[in-house]
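In structure tokens, one chain follows: the form predicted alone.
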Amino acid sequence: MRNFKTTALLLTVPASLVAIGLYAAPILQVLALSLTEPKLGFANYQSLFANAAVGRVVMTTLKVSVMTTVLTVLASYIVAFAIIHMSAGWRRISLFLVLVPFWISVLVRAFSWITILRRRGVLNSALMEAGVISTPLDLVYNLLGVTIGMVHYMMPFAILLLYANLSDIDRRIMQAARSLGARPATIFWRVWLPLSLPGIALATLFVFVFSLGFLVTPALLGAGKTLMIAEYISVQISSTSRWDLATSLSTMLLLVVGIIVFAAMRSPALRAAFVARPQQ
């Protein structure tokens, strides 16, 4: 058994070296540039806190990320809860539909939302023809459009995470609650929801961290008017060649994400999501 474990560990060495070369080395290079460009020191990090533009970008990123996380987890929980209670046939069809977006490019999805939400798009045209509105609504190239696009992108991930957690809940607990006279609403709030907290915590962490560094969807649906950190970093590198600002902001983003993940992993609810439950 010990020889098997040693062999298995050795087999991971090539993959580990590739991961270090393709992931860790560039991160270390970014860190080095943030400390040496244009001169050695921590001046780049000090300037971040005095830069008003960076402050606005950070606040926009936090606002969009929080809104995206709340809406995504809420909508995904409803969908996952519904899938759990479907028959086997409908459950397979529903899970297939959840997986379909993974086969569609993020660019295609973003441009699809532009087609739907723009001032002369599908939604505005339908509302105007129905007499609901008289002038087109501004649904894209703003905070609303970015949030809609990001929620749509994140939902399949959150649904699968929540579905995996909800599938592990022992239904006999619900039956016991019913036999004791609990009403459906009481069973949900007092039994089902607490048992699903690990899945909610995991989905929340995943969506929030992912949202902090999202680039493509905010860039297309925001059109530069809703500027988030990832797009701001991209502009500093590709347009203004501000490597000092871009690398220091990238390093700070990585540090903040690391702290969030470390703090979240200390949560009992999140740790419970990684604990294997006994088979029913």
Partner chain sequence: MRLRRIIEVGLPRFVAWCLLGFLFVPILVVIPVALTDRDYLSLPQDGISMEHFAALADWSKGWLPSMLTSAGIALACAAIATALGVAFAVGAWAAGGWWPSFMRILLLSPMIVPPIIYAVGMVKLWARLSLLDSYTGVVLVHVVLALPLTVLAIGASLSNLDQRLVQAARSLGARPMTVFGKVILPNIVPGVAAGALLAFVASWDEITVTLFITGRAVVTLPRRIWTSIQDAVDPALAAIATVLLVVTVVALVARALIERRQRQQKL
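With the form predicted alone already on screen, would you show the form predicted in complex with its partner chain?
Shown below: the chain alone.
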């Protein structure tokens, strides 16, 4: 009896050692360094809050993350809602159109957008040949380009989350509403929307948290001109070697993400949605 449980616990040891030694420890060291590099105390955090460049980076990050989250969740809800109302054949095609970008490397997607949006890119050339514009538009390497790329990256995640959530809603409730004389618009606002709030909250949470710490798309589509936190941290460790700044900013980012996730998990509906997800 005891032998079986001991063996089972022993099986969990190797992965646990890896998680503690190669994940928890290095991250804890980042937190520790932020308080000790170069000397013990909260001096790094004081200079962090006084630093105007950091302030600008934080504002850009918040602006892009909020815009991305709002646009992604809204657009994804429209798509997921349409997909669950399609016939089986169209649904398969739509899900295919979502799954291809979902599985394609984030680098390939960023590259596609650069090809389309840059000054001599596909879109500008087409618009100029059609005579709509005479000088190329600045569509990339700015806030606009970063937001387009981020929304494109986040949408497949959000659609799949919302699709799973909307598919679980009992359709008989809508039939009941209709038989009681509710119009389609009423059914949407008073039945569909309230029932899908947990899914919307979960998608909002994921997209916002991913956006806050996202490096690849902002770095490639912002090209240093639209600087977000992750890229700013990367500059501190790879070119300027400002470990004090990198570690204290990382700690702040971790703290913010931790608080958001912790607060979200206190809501029972979100917790249920989160726990149920792996089995989809």
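We call the rigid core whatever largest set of C-alpha positions still superposes within 1.5 Å between the two forms. Keep in mind the model is a prediction, meaning the values are calculated, not measured. Numbering follows the first chain given and starts at 1.
Superposition on the rigid core between the two forms places the CA atom of Pro14 2 Å or more away from its counterpart.
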